[in-house]
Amino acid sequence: MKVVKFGGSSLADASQIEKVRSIIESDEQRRVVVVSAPGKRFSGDTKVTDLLIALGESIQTGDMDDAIYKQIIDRFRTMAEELNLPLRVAEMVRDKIDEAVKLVEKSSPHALDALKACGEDGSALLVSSYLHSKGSAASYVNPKEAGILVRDQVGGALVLEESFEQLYALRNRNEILVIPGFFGFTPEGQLVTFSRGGSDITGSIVAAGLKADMYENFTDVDSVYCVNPMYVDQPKQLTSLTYREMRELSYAGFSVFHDEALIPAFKEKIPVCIKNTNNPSAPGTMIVADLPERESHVVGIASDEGFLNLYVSKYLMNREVGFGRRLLQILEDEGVSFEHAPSGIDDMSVVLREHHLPPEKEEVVVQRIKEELQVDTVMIERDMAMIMIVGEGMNQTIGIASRAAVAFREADVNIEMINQGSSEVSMMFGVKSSNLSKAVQSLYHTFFE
């Protein structure tokens, strides 16, 4: 059995769909199918999660946008009618996000989370209609019937571990089976979501509770690039990568994957597969546990903006019991979580998501540090970027850290932080983000070229 994973560019249109439904019924063994919301149809388009969270927005200010309400109930109409579905798979959709928009109206608490969800649950109805029109025995299963139990965190959900002795039992059903992804639901019957994307963590739980023999997630790409094309014209194609290197690759940056999709599939040693909608029969990019030898140990070079250093500085720092424990227990209390914290005798800083703390949440922080640490300096930096080398077994091999130094010497970059800690698949390095890429060019001629 394979469990099946299809992201928004492959579900945008009527067109892409009939790719989906070519792909499932090329394979006996794609029987359970997990979808994502609907994607960009071209550059310059909106995806369907985004115009349901605008939508979800305009209405928490009093005024509903209509004009993004018809964009939405259009696009899924639009698909309906060119698959040449009945009438009622559009009005189904439409009543589902009508009852979310009435949850959102009455200010509900998990009244977003329901709306957002509408995406995902509109491209499943679709895709196991069509696939039943064309004669295929399928169905669309809602997450709560699939058994998906979630912790209720809002935006964040956690799966929790019944859920995988519930899955199991779809294996008995004789159909083709297509589940929305992006959410499950609470022991209580709430409606709460993944993070954003992910359906990638739908998919990879599914595959989990199924043990099923692969899991196959469609995107977009032919494969796995060393490093983010954006920087690097026509990168290295990567054929094989075991799932720490993956994790650490989608961690910082790598938008093919959800960086917390890859656990289930971890935990039951599941292989995963990365294809191409657009391309399926190139082979792709396998996710495995273990991998033999190879010539290099560096993989990839993965990269992402948006951070913040939190630098605090107290002389005898070190002989203070407690110091790192306060520091973090403020960032805590406010509601921040934190990327890394490398330190030094008298100076540590913490590498944070700039949107986790908004100048608002800033100055509590900084004055509550400055008050309860009795600190000599704190200071932020904002505008900062991650650049993280990966493979498996660097920390083994000598000269990797130096090669990489000389990397950014010739660069004319200038290294803000370095952190490998006890990780033996990356090494992290801090840069301003207006050198950024520069520093992955360079990089990428050092260990690739």
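Since the structure above is the form predicted alone, I would like to see how the form predicted together with a further copy of the same chain looks, so please show that one next.
We keep it simple here and write out only the one chain, dropping partners and molecules.
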């Protein structure tokens, strides 16, 4: 059996949902369906999740934005009408939204999570009803009923182990099950959402729990590209990748698949196939545990902007046992998570995402570093970008580093930072954001042309 997940653009309107139905019904292995909230119908359109967030924020400021509310209700109603669904389907969606709105008005804990989850929940109601109306045996299954138990934590829920056993019981149900993605419930019954884009995570958890033969992830591209098409025109498509390669690529700018979503599938060694709802006959990209050795060791180039470098130097730092730990402790105390911490002899850099260090925190952090660590210098360098080249076996292949470094030189880009040696499947380079585009193009030219 297959678990099939459809992304927001696959559920953006009635015609897309018709494609979804056709894909599900064309393969009887496709027994469990996980859905995102309705996405953009056209460039410039707003995703339902963004509308729900804006609605929630307007309520929190004490002045609910009725126009947004109407827009959300209308989107679901229009789809229900175009799909010729009974009136009560759109009413059920609206009732759930109204219920969540009340929670936000009462400032209940996690009320915003409940409101955000209405997008996926509505999609699941529409899709299950539509399959049913077309004669398929299909049911809406709430994540609570399915047994998706999570632990609440900053940055998004984490699945609990007991979920997988409970999910396995769904195998006994002899119909197509449609589950809304993006959220689960704590053991105390509280609805909590995963991090943004978390429907991929739900799909992966469900596939792992059900021990599915495959997890199909339908999106709006034929396959995963080896580089962000923003930088390179019509880049090479990837037919296969390992889990580790995909996880590293997803981390830095490969938004096609949520960077945490792979792990549950990976743990159960369930192949993941990325496919296109608008072109379902294309083979897509298959993500598996192992692959026969390939000719080129570099399979992809990922990149992301918005990093900063916190640089600290101190005379005889390397004599001071505990210096690095105390620097990281200050960041932790202030709730600032970091990405990397390369160090020299008398200096240390901490790379972090800019949004993790807003100006008010920056001041506190810099002050504490100066006072508590008695450093000689603290400096913050902004507008950094990170580029990762990814591929199994890469770090044991002589010459990859030199080809990459030559690519940077040919693009006339200075490498501000190199972080290589921890991950076995990637090599990371820091450059100024203004150089990102030409650096990525030169790397693509070097490894893929």
